[in-house]
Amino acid sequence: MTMHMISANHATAAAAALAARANRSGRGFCSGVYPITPQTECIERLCAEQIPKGSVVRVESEHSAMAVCMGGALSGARTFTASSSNGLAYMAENVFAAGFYRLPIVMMAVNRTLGPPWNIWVDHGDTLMLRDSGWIQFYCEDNQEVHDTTLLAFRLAEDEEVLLPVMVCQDAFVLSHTMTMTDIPDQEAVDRFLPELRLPHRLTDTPRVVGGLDFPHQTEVHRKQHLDAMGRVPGVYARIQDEFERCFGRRPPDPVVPYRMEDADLVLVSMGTTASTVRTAVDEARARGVKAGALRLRMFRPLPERAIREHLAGRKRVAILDRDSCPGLGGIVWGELRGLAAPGAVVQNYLIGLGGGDIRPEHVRGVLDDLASRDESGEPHFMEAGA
């Protein structure tokens, strides 16, 4: 393992040319691309990878990245991709059908905020919009995260228990453009993590169909198929932090990573890049004698709904903090989760950071201050951090 001095951007390009490389022995490589910011630092870093089996193919649009991705993965193939907000949407059809046709392509998406009126900056927005397509979904908090994080995807998403695709998202220049050292391993560790790709239903000289038309009941099937794939994710996703550990040394974060919450009366949960910030907000109100804790949603699909239950149960008064809005809702992350605290609890929804707008250690503390002192739940409380 070597240290590196690099971006996100490009600690994912460095994990998605290691297991493609990883899978010559195999089926090889493919990847659709397509350039939007904040993401495009990521997919020029992998054109310049030696891969000595497979092609990174340059497309005209999102929809058709995701299109080669298909292709490629049909074929057996090891698929990545990368893409962001109006990119995501534009690709959104295809999105949904590499889900529904249970490929296992890795895509990395640079959170950003949805336009008009366009914005480059950090919104959680564009990837929650696809939480129904199918695929797994991790949030990270740094660029090491982010660099594990993709190559556990491709042993996840390829696993024969699961066969899904996955979506490894991470926060808009926050991580996409900032650089830190960054531990990256060498070709021989990540052979020995990630196994030839085998994919049962590759298309082969055997006749296959692929996208026919589906009758009721054969849908039915086929949904209750994803609904178990799903199910059966965070057993798999355990058994791959162990190996992950054995072959790298370090652990990968679990589906809900607590902090501070043993005996945590009031408690904040949030996803991405603003753990980071609440950690810090929860050490001060620790020092002034507020028993606060904080939970991070690392992984959004599947939702990991009985151990935010069992970390929530007992709390008194649950904030969770939203990088994103849902016009008439409030909050996704909120609308989700508020019913998973115990009875009683006080839930309530804070908009934050849109945007792009800052996140800092006071604006976390004005959350806390208004969570404790409420008696019950209000209407989603927007706020303004970046002003």
The other form holds:
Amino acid sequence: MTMHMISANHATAAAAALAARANRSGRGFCSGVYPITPQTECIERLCAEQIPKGSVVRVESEHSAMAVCMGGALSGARTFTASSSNGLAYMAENVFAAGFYRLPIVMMAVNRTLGPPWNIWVDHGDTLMLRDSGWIQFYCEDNQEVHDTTLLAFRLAEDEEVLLPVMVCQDAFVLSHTMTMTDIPDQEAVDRFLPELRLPHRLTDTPRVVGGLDFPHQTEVHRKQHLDAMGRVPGVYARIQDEFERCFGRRPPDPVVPYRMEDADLVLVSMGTTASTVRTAVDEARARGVKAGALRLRMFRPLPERAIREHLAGRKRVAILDRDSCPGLGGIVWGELRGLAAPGAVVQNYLIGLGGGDIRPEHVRGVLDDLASRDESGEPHFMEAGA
Amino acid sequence: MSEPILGGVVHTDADRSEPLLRAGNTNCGGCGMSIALNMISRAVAERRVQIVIPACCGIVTAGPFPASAYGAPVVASTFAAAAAVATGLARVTHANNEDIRVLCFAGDGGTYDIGLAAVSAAAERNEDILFLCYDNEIYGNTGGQRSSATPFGATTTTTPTGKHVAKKDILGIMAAHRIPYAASVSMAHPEDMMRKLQRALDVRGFRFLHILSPCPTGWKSEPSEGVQLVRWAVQSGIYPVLEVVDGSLWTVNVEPDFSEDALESFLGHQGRFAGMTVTVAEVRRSVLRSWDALRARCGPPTAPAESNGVGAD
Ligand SMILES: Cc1ncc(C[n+]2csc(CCOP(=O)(O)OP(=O)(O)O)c2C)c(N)n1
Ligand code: SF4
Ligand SMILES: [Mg+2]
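Can I have the other form now, the form predicted in complex with its partner chain, not the form predicted alone?
What follows is the whole complex; the chain from before opens it.
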């Protein structure tokens, strides 16, 4: 292991290249890549990597980038791509296809505002749009976590009990372009952590159709298998956390990361780098004698419903911070979590930091004050952090 | 099938032991795609192949899970993505030193229209793929809407008074990528077609074959007349049969006679031209114009025009 001063974009590429080389004794590596700000540096770095038995195909669109990964995966290779924002929207058809084919593709997604109007800063709406695509989704908080999650994503995706694609999400610029000291393991350690990929449904010479026509009952069966595979993810993930810790000496975070929750009455739930600011605000509140705590939702698919329920049991007031917006509903995360709080709890939605508005501690303090003053939840509360 | 192609489309000892198109598929009677697949099957013989088929009639052919009417492994891809999915397959089979031909089998929609960007990009990268476009000049799967391969004059469900613009020159487009091999084949000229299939299977890099594929359902024609329609199309000059090597060496393989007879028969035997508002003379002029451009690339005719097209290769 060595420490490197690198951005999360480069940390991702480093992880993908390590994973790629780890499959050299298997069927190698295949990737289709297409640039979009703020993901570009990731794929540029990947294109510069030496990967035995590896192809990085510079395609003409995100749709094809995912298609190349699907073809590569169907031939038994380890596969990776990266995208962001409108790139993900353009890719969407094949994102769903990769999920339905049950291919263990890993994709890094830099969360960026969907346009038009064009805005390259962080917003979670792009990957949340793909929440029903049948992919596992992680939202990371720092560069090391991005790197480690990318590595373990391959292990999780390729586990024979799972066989699902994994999306590793990181906040635009806050992580993608910010350099921090990052611990990059050596190849031998990664070789031990990532066994050769063995895809049970890889294309061989057997005449059969992958992804052909289904009648309703066959679709029901396939969907049920997909749901069941998602259901097995929390158990497999826990096993992989142990394995990761054994190989690399540090433990990847749980699907839900609690902070000062012991006796918290006011709970702030957030995703990605917002959680760092939230922790600062929680500390400040605690210093003022306010019983604040926080949850960071790291795994969004499958939704760690049980863990969330357990953390929220008995809490009176919950704020859900959405860095996304669903016109006609409010926040997407709130829409999913509001039913998981204790009965009778106030669950208030705050839309904050859309379009990359800088969420500062004073904004979170405002959320806490508002939440503390509420006896019942109201309409989603729109906050302007970019002003 | 009244056509004596390959001694009928029956499977013989000369064929691939596992035919690419198995019996019991759902293609309409007289579907040109069935004929094309049988000829491809014979050309492929015992070579190992993997086939990518995007959304089109050709994937419905396979039948529902877990059955398959294809005698080879098939990936059913999204509509636009066949060439990109095939890229992944080809890259990985290569990296693992496997002697597998990766084929795309796509309709005109998946080639001329929604799939064009991916096809063009794979051609530009010179991926080791044989891309076969069976062109029924219509979106057959969705019930017969126009595509950019629909010919001038033809009525479709979305061009009820006939199409008023000409068909896209797909072979010209592919040749402009300077790929190792691009050719159009005629199922009325089986020797020429088999030779080209063999060549396209053996050349490495991106190869493109254009197959005019009669569609009795969409063309509103007699199922038994498909091959004859192709013969008339070739004879009249409507469907040029040619090959282009490395984007520069253009050869016309079957000389048309440009006869009015052939043109009138081609148009007259298909219901899709019955309601057209453009005249036969206009169609003829547009055909001759396109041949002027073709002659500029291929040089003057080298062989005397054949009268009936049979065995003209
Ligand atoms: C993205 C997308 N858009 C539309 C469709 C609907 N669709 C399926 S097949 C098809 C037309 C296929 O036409 P072509 O490629 O010419 O093949 P054919 O059916 O004529 O054999 C269309 C429009 C689809 N499957 N996917
Ligand atoms: S609609 Fe046309 S192309 Fe499709 S199966 Fe029928 S005849 Fe063949
Ligand atoms: Mg068609």
